[in-house]
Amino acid sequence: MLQCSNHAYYTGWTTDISRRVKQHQSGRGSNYTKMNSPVELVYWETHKTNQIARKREISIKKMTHQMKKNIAHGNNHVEDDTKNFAKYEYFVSSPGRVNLLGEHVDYNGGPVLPVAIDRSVSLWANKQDDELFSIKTIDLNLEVIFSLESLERKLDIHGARMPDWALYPASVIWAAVKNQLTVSGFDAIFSSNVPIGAGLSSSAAVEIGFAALLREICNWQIDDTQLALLCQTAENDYVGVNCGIMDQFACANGVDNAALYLNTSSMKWYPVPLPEDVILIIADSKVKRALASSAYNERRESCNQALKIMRQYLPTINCLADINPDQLKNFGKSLSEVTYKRAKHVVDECQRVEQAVEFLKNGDIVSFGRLMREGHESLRDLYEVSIPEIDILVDLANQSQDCFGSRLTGAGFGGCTVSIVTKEKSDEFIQYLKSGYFKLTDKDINVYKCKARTGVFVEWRKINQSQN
């Protein structure tokens, strides 16, 4: 967007924002922005693609004046003005996930099925022109100040510990540095609606949110997916938790509407439409997990094990995923009886996955729902990863007849479920699910409904260093 002499704002895209602002600023823009100059660079979107960009030009073009000023002047985000986000120049929205299907494969190099969720970490930033990080959470009121110099430490400037929540904008500049890629300081304040240790994804929402503030500042010449790897890397090698690339992916390369099939062996992937008449349903039990000191570790030891076994009789293959069914019954003999069942699950839910994307282009929803309650029924009696209150919210929900299929959702110990529910039904669905839960438990869980949505995308706009 750029304001012009007579004070309107002129909206345009393109795919260098330098070179076509230089076009505006010398007349060989646009006729309107020649006969209203000179003009000022105010406020940029980044998109994933030209579509989306030019549909946001349109969208924006629509609007009223006071509407525009708005956007350029960060008011469309300030929701209390004690906060004073409008000294912000950056804004970042990153969102959450939840996984439909595909659990515990991402690292077995299996293909997964999640979903960029409607729930996010917002984060407000400015550049510095020095090597220093300051980054407060909104929600635990906390600061932390860094330096480049005491990032491989984990201190602060001070020689304090870092705080475990602040590794994970940490790690991210941590391998930054370690890739060669350019970094700048900043001064970042942020804030989350996605649950914390619920199951999803509020680290990877984070990582990928700063993330994309760095590649924006710094102009790193990467894609969403090559962000999402950069992010993966920063939480398995200093936050210490050996995640897989499911969760950073789908924060990153969210799409409206759609579930995101992904081969996690070959990168490759492509958005699946999810049916316009159902909503997906998440049920947060409350029951804190934290990875790093979770089973979860363990769990992917025991695949690791299960695959140098198998490479025994099958020495062609690179990970489970690879292999199928009948080779598993045929050579899994020589696995312990732990090691087995962790590598059926993970040999199972890859066919899952690849069935379920064909019920969804089909439109085959009960189907694709049978799916999901049978990959709980795995993950429960397989990789044993449930918990008794996530069982007693999935009987609860594939009891309804407005539900089509519910499970557990993400790495387990804790965390959520994930109902796809009739969208009609969805209010009914929510209350039977509350009110069942609390006459088997005595206890109030939270339940949130959702939808897909795009990725991570940055936003930029020019403020007066007054308000600074």
Given for the second form:
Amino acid sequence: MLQCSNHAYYTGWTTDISRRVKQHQSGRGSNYTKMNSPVELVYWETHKTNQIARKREISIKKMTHQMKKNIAHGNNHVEDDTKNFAKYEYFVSSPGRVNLLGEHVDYNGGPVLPVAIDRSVSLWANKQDDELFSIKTIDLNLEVIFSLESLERKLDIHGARMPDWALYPASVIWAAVKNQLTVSGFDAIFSSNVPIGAGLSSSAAVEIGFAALLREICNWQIDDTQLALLCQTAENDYVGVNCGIMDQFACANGVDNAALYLNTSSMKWYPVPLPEDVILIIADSKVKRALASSAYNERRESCNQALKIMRQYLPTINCLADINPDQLKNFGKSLSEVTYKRAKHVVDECQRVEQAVEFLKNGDIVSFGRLMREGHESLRDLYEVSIPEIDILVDLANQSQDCFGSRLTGAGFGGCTVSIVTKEKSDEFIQYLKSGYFKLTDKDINVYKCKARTGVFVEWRKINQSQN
Ligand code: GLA
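What would the structure be for the form predicted in complex with alpha-D-galactopyranose, rather than the form predicted on its own?
In what comes next, the whole complex appears, and the chain from above leads the way.
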């Protein structure tokens, strides 16, 4: 990009930048630069093929002066027309999730009971016929452009380190390439109202959203569960977070007004309808703790240790979920105290999920709520992933007669509680929880009323290309 004497930007492509700039500067480049000389080189990018460079030239030429100025000055804040949603052909909605029961069992082959919630990532996009990915986050007002070539090294097209927020969409493209799926470039913008780092799967919602977009534009023949497995690989191997499958599964497979019973060993699942007269209340303690932290991996390691020892005596077991509480008792002396506590949480939690599903099927929400309380005690005392703020919220909720059960949800070490509350009394309950927590801690919480919704979906509409 050359800046001309009239302040306009001239964009072109070449295989030899210094020769071409000299031509423009000496009046032999083009009529426009000749008429508006002197010209100065203000920005350049290198691309793998001439064809990609030409496409990029065309797309820059279509930009407004302000957009070009942002590029020329290395300002990666999004352009003024970001919110021009009408220019995008694809819309994707990808939900966050809350887990009702079955915590820290998905990496032990156990059953889980998450719900896709009506807080979600919204994503708008156009397919591009090249290998460039241009992604903007409306919430952070930032943009990144990267190519397939720079993906492996986690660099953008300028050679700068990929920003953290962009690792999630990038991870999906990376995992797709690894799995020999065709990928195509795209131009996308997204926004999310899933609170970040609060244990409601804000990352999985982004991954599943971008994966569903690529599935649509590249015609991948894979179902929602395969999509979730792809995104789990992306998060494990590219982002570097060692999560299980529950989050991505729930974002992909959500069902209206139902929890999802998933056996994480067989990946068999079915929806379990939630009673109509209750609502999910999610209380965010606002205490943040990244999942990538060592504590999550330490818990996984304890589970692996327990499995290794028990396998010496029970060689047919594949995972901790294959053990029942009576069998576990016999290992009291073979495992360290901490390892035993971790294994006991997992084994009991698997039983709780199986029982809870039966209660839900029979409409017995009171017994379901009791299991949620027991689940929390186990996370607090045996798995030791709760924190004082969360315990206060759970205790307050469990003291209310409008609440059937409340517990920590997600990995823990901060984040949110989930409570099942009588729908009619939900506003009173929220007031009670907020003021009770404030009295005890002098701090505010965020509270969300949530419904179970469908998993990710993509909408397509024909647009008038001239709007570009
Ligand atoms: C995080 C992980 C999940 C699961 C939960 C704990 O959300 O991403 O895979 O392990 O923690 O149940």
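Numbering follows the first chain given and starts at 1. A quick note: this is a predicted structure, and the numbers were derived from the prediction, not measured. Note that the rigid core is defined as the largest set of C-alphas that superpose within 1.5 Å between two forms.
A movement of the C-alpha atom of Asn36 reaching 2 angstroms or beyond is seen between these two forms when the two forms are aligned on their rigid core. In this overlay on the rigid core, Ser435 has a C-alpha that sits less than 2 Å away from its partner position between these two forms. Once both forms are fitted on their core, a CA shift of 2 Å or more is seen for Thr64 between these two forms.
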